[in-house]
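A single chain comes next, written as structure tokens; it is the form predicted alone.
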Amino acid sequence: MVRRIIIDCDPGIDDSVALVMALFSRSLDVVAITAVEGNVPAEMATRNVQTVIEQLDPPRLPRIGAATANDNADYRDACFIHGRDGLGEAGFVTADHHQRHLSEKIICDEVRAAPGEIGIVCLGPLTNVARAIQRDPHFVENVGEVVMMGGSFNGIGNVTQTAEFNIHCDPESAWEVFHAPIKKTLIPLDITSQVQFSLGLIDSLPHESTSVGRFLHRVIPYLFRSYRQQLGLETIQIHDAVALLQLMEPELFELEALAGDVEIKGELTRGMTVFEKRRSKNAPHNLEVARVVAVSAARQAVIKRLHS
């Protein structure tokens, strides 16, 4: 069965991976993918987006939305690990579509045109979920289900103390985003760290005579040099790509209902994800958190499908 869904993501070289992965995928449609603020500010995730797609020329086109500023006082952006341009300054050159619809208007136009049966793959910041949910009362009865990259289980953050870089960005977008109505499932920080890849990934990339292969050849040696030149690692981690996997195999993944929240205010905490851990309590569930993964099967199966 094909699930067809929407990548909302803010590429980003982890995000390119992850869509490499979703748009020559047999077993997904992605009727959209739409740019958010994040890794990248908005108007580069919405180039990048199209750069992306230009640059793989998959089987079928998505629609693309358009990124607008999200309202966070604290966001900065992840340019010092993915490059000036967000794509690991390879150089790409992109037409302008003068043509742009936002976002959060595609989002709510294809879950409308059909009910219950597109998902949303959240790769970034939830801004352009949040903004869905305000925009159309039918939203959260009409969207199929949320998948969503972010947070920390165990409370270790990789941009603050506490706080994953995602929910950071846009934390009261995450907040609306926990507590609505959806089906949802998180896998956080804690999981997608766990899948490592070392530098013989670059040899089992796709041959550079394929459109995959020459631009995954062109971002993938820059996510090397930033992980050990600014984080000191000489292993990388591609978030994205894990998450979507889930989605993929999710056999690969154990799940676990929990109260999940986010905190808006702490000053130490701002961005943290907030579990209900105490056995005495019996929480209404909101969600479901990826809390285990096979990892030496996770890293096999990324790399499998940037061959598909």
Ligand code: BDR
Contents of the next structure:
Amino acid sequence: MVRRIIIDCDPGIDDSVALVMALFSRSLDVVAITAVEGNVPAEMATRNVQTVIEQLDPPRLPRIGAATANDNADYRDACFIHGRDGLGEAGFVTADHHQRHLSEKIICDEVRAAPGEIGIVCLGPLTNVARAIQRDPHFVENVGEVVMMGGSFNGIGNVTQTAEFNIHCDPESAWEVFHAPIKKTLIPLDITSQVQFSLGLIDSLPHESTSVGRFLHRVIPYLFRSYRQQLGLETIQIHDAVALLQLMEPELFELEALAGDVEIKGELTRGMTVFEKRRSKNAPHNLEVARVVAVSAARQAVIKRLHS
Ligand code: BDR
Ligand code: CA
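Counterpart to the form predicted alone, namely the form predicted in complex with the ligand:
First the chain shown before, then all remaining chains and molecules of the complex.
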């Protein structure tokens, strides 16, 4: 069965790798790619979505949604990892597109047009999904599901001691989505960060004679450099590609139904995801959370899907 999805993302190198996997997959129909402020500021996120699509030249062109700034005064981008342009400072040139629709409008329109059929894959902060919930009173009943890369089950963050980047960018929106009566799946940092890629990945990429190969060879080496220089790591994590893989190869993941929440106030814990782990409590489950990943098989699957 072909799954119809909207990808909401903040490219970002790992987002763009996920877009490669999705746009050439025969099991996914990507109806739209909507930009959200996160790894890079809103305007750049929108431009990068256009850039990635232009560079990849996929068989079917999705609609594009434009990001606008989130309302969170604590927001900081992640250009120190993804480059000043968010795409590895590769110097991509993109035409200006004047006809723009807001990401949350595209999300609402597509979901309304096909009630129950569209899943939203969130690879960035949850700003646009929260806005869609506010914008359309029927959105929560019409959306098929929401799959999110974000949060941390064990409570260890990557932007603060306790918070993962996507949730920390816009904790209020994440809170709203976590509490909405929608089928939700969360692929947290503890899962995506287990699937590490060594420098050998570069030799496994498609050849540069293809549009996908050319693109990946221009962005992925930057990620190795920034992981080494900024994080002291010799391997990279391609979080969003691993999260997308959960849709494509669900047998590689074990999910657990849990009650999960987002801390929006704490001084040290703002943006932290908190899960009910006490077995004695019967809190209603609001999320399916990925708890186990077949690490080596997932790594191979990501590489294989960059070649499809
Ligand atoms: C998430 O944060 C972003 O920097 C990545 O693109 C990914 O979506 C990982 O915490
Ligand atoms: Ca992302």
